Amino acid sequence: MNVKILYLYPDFMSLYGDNGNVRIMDRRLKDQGFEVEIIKRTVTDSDIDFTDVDFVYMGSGFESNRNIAAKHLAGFKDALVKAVDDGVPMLFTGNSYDILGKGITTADGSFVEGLGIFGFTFKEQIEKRYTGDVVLEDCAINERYVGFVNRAGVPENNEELLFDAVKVIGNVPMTKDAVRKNRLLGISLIGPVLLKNPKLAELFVNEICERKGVKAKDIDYPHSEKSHAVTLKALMEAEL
């Protein structure tokens, strides 16, 4: 059986490895028996097609870069928006899920509209970056998700934020972080995410399974899971 990874602007927004997100999807949907497909658009594409795919993703890039993608997503907003709420699997990471809300309000005073799929819109400011380690809390599921944040801004409310980060070491003013519609997620952590966070990996492996009919398989990976509980453990005892 066949299962289509749609891969957006692999060159612009991959700034911090994370095409390894991608990867690590790749290889635990191989390991449930699946072949995989990864289709890569960008901006000098003249079409997406939502319609006939099985996961989403992008990741963080450059503001300059992330501003640019998001004008030429918004071509393609009412396919995105239907594959949404067709339940679609899909993750965005660190920056990228900027451009899901109302819009963005650049360092230079300028407006870049989002995709409005959430209500909320983001500043940044030009003096310094919000760096630092997080642990972010997924209390619907008593989950928590370890990974680094580096943002030129933060949303400026957060009502629909589902993520309470219960630890943060660094500049990151972050009391809450995250959104999701249907199987749609959104998260501030840039990196091979999925690796260090080998919960959110299956939880969007078990997605894909349940839309194609089939069971997933349980399988371990050791070395993932190992190292999900040493920066958990490191995180939450390091002092402020």
Given for the second form:
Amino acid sequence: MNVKILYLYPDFMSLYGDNGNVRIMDRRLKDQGFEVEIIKRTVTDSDIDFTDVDFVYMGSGFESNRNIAAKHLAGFKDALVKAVDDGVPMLFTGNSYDILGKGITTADGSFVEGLGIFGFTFKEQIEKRYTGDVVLEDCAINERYVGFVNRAGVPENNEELLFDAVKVIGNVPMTKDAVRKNRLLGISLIGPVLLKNPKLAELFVNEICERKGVKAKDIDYPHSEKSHAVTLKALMEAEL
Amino acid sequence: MKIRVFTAILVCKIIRGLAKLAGRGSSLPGKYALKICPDILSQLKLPELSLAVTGSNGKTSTVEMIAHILRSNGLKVAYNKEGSNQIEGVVTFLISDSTMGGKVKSDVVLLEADERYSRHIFKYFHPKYFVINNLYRDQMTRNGHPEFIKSVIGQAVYDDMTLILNADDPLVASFGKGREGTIYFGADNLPSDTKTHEGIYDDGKYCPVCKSPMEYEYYHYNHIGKFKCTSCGFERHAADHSLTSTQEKDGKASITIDGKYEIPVFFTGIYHCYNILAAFTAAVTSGIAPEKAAESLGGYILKSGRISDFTLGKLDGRLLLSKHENSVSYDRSIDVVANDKRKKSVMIIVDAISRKYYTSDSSWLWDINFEKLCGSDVEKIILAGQYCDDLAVRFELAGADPDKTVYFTTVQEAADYCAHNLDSFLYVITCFSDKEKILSIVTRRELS
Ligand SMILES: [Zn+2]
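Right, the form predicted on its own is done; let's see the coordinates for the form predicted in complex with the partner chain.
What follows is the whole complex; the chain from before opens it.
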């Protein structure tokens, strides 16, 4: 059986080794017995087709790139929103997560329209970066996620954010993070989030299998599990 | 002279004297001077000639080479040693070289300028020449990303400075847009160049000025090469000084600048060549005759210690010092291993990601071209350190043969494994922050 991964802006929004997420999904889906097709779409493409895709991913980029990608993606907003409503699993990490909201006030004061799937807005500045290791907790399922935040902006409204930041090492003004709608997850963490958080990778694989009508095989990924454990322990023990 | 300035200088000199007696060098004296007189830097009288060097890689080597050329040519040079490139450090080193009246005694002030702090320092004085060597993805847990660094360096650039820029790095070269009198250095088309981009990511794919796609005639490495925007006309600027060739014969290596200045070097690694070229260009722009600059560089032995040879049991090995959180430096080390046709194994150590601050971020591993390493006929790949599991996943997806890959949480276990199980040459790739963990186990040898 064939699964399609739609990788948005791989050459434009892959600043922090974000390509790792697609590669991890590719491997895990192959381990499940699927044939995997990775469709790459970027700013020079005139079409993005969301029909029949099984997983969508978008990573981080320079803010200038993110703004251009946001404008480009706005041209396909209806199709993207429909795919979200249809329950297509999607992962937006780093500052691509920002565009899921109403929009971003950039450092020069201009406003970049977001996709409007959520109500939050972001406000950016250019004087400094907000960077740091963080531990997020999803209280609903008692699960912790680890990773790094590296961004120029802060959310101006965090009412709908799901996870509690239980530890922040660095200057990131964060108490909550991440949004979810159907099977779309947006999260501030950068880079190969699915490596250090195998539970998230498993979640997406299960969702994809479910939509395909097959039962997900139980496969162990010991290196990923250990990476999560080592990092979580180190972060929880790290002094502020 | 204002009493405040005098007091600041006095206090700085006294604390520095005391610290020296205690055998400590630090930027503490400058910190106190700044408390007394926040604009102390603008109160100092600097010599006519001053230079600053910044960039992601090679600042220290470049500054040391410039200092060497200028000193060899009879100039008295004051420069900040590694680690003192924040404002407190700069104040400390400048005051320690100044009279009580605040006049810097040296003929030249040479500054290794931190990418992020230059904007604070150059508020108070402007170096005559500002060298920008390269802008890579480097320590992004601190630096954000190259375009952010470009914008903060931009805040340190003033109209009265002359920029000396790497013509082959589009992000760096874009500083020269609309600036008359900018000096450029770059490499000509070299035999080791490639027509297509090599590496996991391509930071030269889109124009830094207008974000349209760029085209390259050739790449020296990563996004460094001869580029041209397909839309706005931004393109590689002609270089004032060029690396024209590199030679290696009979175990002797040299590089040639401007087609006529041959400089013997220890190794011809491309980004080492750029540091030499940057130093040459800075010195010549400062008024040193090119043949004199070349002659001084020829006598200079690079002390950076990027390479260390060792034995481990019966094994011979070489440490290639790279920088964690800097994929370009890893890629260059991987080139060295891939180009070595001997039977070889490679150990990668990722234990402490930084020696200066805490982070567990290993995302940069996914920007390194480990695929090239895995495809280069390596006997064994030994992954070591606290983050060996992050490495393991990365290598698995890079196509490493599982039968050839081993993992160890500690460097000691990894070294024991190598000593007992390998019979090939052993390369070790790691960072300053982790190098002692292997060097304390192996026996160092003279470089061969
Ligand atoms: Zn352009």
